[in-house]
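A single chain, nothing else alongside it, follows as structure tokens in the form predicted on its own.
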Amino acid sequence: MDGVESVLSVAISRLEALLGERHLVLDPEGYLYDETPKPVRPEACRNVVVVKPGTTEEVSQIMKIASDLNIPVFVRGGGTGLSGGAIPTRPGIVISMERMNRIVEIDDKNLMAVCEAGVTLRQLLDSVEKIPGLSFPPHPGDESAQIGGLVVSNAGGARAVKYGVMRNYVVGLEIVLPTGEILNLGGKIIKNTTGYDLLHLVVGSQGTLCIVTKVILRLIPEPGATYTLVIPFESAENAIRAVPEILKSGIVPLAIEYMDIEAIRAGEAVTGKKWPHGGGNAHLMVIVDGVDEDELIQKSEVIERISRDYGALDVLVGIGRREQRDILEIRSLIYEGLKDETIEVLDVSVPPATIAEFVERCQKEAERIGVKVLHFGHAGDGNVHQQVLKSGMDESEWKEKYMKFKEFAFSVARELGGVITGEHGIGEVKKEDMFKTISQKELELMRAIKRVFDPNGILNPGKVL
């Protein structure tokens, strides 16, 4: 037995005494991957023990064991990430938050929800919807994602253009430090300038600074009814150039999504549902909300006029709840439709007014290189998803072409004043690319912050930095 196995064996004995055998998993296969296109994992990464704590105190004790033995710890939520942020990179302990799935309170007086980190987005939405007049608007995508994961990834999603990202809703956190100490940051308060904002430093930290165990989220009054507009165009240029004009009209849609027609077809294939319009090469999906039907009609008419000015082939309006849900599901599952063919889903973020230029230049470069790239994403906030496909190429060919395309896309993003990721995060797969859009000094400050929180470097090592 080598040194690593010996230390891990000691850890397993102590963890079993703490949690009981039923909350330990020694066959970690289902915990080695998330939704990131599967990388080749070193065999050593399989030498992990999975633990399932049920309380914050148990998480604290796990971290004390890990700190004492200097063992790496990886925290796993719903496994829906796309940057490898939750997967183990070396032997150690995987903490699965699945048992910490209790909604503590829906506070309709303060408009707050209090829940444990393992609560899924679907659980939260179901609980909030039971309280008349309240809503939790962020919808980052897969509803099996856990709230703790959404917090540490600062998840966005289609509705961010109007309602913002997770950071806009987190007002309180209970966290466990790598030493096992428990802290409570923020609370049921809206304003707080008491020292440095540690709470929002944790939001988006991708599990590298601490473990989130409980979250307090701000709720808002329930918005009115919605219409979903599907608007096909002949060209991506026309579709994307219509977006700033829609926003300048004074209308702030719930979502403005851009999709290549081939991306739509991938979503149709996996859902078995039909997109409302099969023509055109590029489509916008615009969701508007309003207090009544008159407001919805007025907003839809303005968007239709602007879209036709930019060459829209048609404007179709989904009114019924089922119809709108089907449209959103096709958009949400584009990645799943071509998952096996996918090398990576890039998610560059650029100033919204530059999306058209970014997509046009990337499409031309993809054609020049000879790699298939589908474009879709959040046109209203500048977050463009690029699904790079293998398309029948052998491994050496697609790796070479993929690297060339990625380098080009990141260089264009930097030139336009953007960054390499808007919502998927750095995780494991983009850490070598961070320097392409941020300065060396920023990296130095991030490393210093990491050392303060985690001096032994045991929490989610090999990620972000």
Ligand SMILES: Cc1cc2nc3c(=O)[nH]c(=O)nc-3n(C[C@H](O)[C@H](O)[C@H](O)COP(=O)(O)OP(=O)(O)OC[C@H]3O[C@@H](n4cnc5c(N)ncnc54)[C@H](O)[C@@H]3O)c2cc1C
Given for the second form:
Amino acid sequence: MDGVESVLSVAISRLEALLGERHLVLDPEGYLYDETPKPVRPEACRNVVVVKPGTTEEVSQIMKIASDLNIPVFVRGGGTGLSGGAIPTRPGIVISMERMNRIVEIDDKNLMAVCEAGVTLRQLLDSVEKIPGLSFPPHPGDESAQIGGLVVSNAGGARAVKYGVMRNYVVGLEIVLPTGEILNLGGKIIKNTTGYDLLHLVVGSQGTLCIVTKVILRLIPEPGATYTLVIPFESAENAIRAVPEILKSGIVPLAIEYMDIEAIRAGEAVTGKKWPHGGGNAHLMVIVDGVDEDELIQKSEVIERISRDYGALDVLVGIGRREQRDILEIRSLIYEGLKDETIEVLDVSVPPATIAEFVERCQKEAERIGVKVLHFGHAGDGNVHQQVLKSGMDESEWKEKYMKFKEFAFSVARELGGVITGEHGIGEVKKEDMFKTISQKELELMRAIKRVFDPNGILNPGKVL
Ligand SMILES: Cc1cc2nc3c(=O)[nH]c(=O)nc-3n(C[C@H](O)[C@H](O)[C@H](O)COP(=O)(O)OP(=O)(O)OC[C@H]3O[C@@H](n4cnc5c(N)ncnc54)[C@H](O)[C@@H]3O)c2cc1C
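May I ask for the structure of the form predicted together with this ligand now, the form predicted on its own having been displayed?
And the full complex, kicking off with our chain again.
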């Protein structure tokens, strides 16, 4: 047994005494990846023990053991992340939050939900939807993501245009520090200026500062009914150019999503459902909400007028709940449909008014380089995703072309005042890119913050920094 293995075996006996054998997994295969296109993992990454705590106190005890033995710890939520945040990068302990899945309370007086971090998005939505008039708007595409994962990823999703991202909904957190101490940040409060805002430092920290065990979220009154408009255009330019005009019109849609027709086909294939319009090369999906039919019709008419000014081939309005759910499902599963062919999905974020320029320049460059890139996603908040595909190239060719395209996309983003990731995060896969794009001082501050929370660097090493 080498040094690492013998320390791990000591850890395993202490963890077994704490949790019992049935909450330890010694064959970690199902915990080595997330939804990021699969990187080749060094064999050492398999040398991990997976533990499934059921309480905050157990999480705290696990961290005390890890701290004591100086063993790396990786926290895993739903494993739906797209930047390799949850995957173990060296021998150590994987904490899977799946058993901490209790909804503690839906507080309809304060309009808040209290839940453990391992509750899935679907579970939360089911509980909230049972209370008439309440809703939880953030909706990243994969509902098996956990609330803890959504918080530390500061997840966005299609409805962010109107309702913002996770950060706008987190008011309280229970966290466990790498040393095992338990802390409560914020609470059932809307306003809080008590010193530095540690709660919002944790939001978006990708499991590198602490473990989130409980979350208090704001809920809002149900937005009312929705219509989903599907608008095909002949060209990407026209579709994307209509977006800033819709945003300027005074209407704030829940979502404005852009999709290349090939991306839609991938979503259709994986869902077995049919997109309402087969024509055009580029589509917008716009969701509007309103208190009554008059408001919905009025908003739809404004969007139709703008879209037709930009050459829309048609404007289809989905009214029924089921019809709208099917459209959203096709959109949400585009990534899934293309996954096997995917090199990487980039999620550059640029000022919303520059999204047309960003997409047009990237499409031209992809053609020039000879790499296939499908564009789809959150056009309304300047965060269109770029799925870069292998499309039959051999590894050396796709690697070279992908690197060229990525460099180009990141440099255009910087030129337009954007950043390299809007919602998927840095994780493991974009560290080098981040180092190139942020200032030395920012990096220094980030490293100093990491040291304060995690002096021995045991929590999610190899991620973000
Ligand atoms: C089909 C599809 C569509 C998607 N659409 C969107 C989208 O529209 N918008 C968007 O923002 N994202 C989207 N995502 C990405 C993903 O769903 C989000 O990043 C989500 O927030 C990840 O949550 P998770 O529970 O799966 O976290 P994981 O993947 O398990 O982990 C993500 C990170 O969080 C850390 N972590 C997890 N739980 C905890 C915890 N309790 N405490 C501390 N750290 C923790 C992990 O260590 C890791 O660094 C999509 C993914 C897929 C597969």
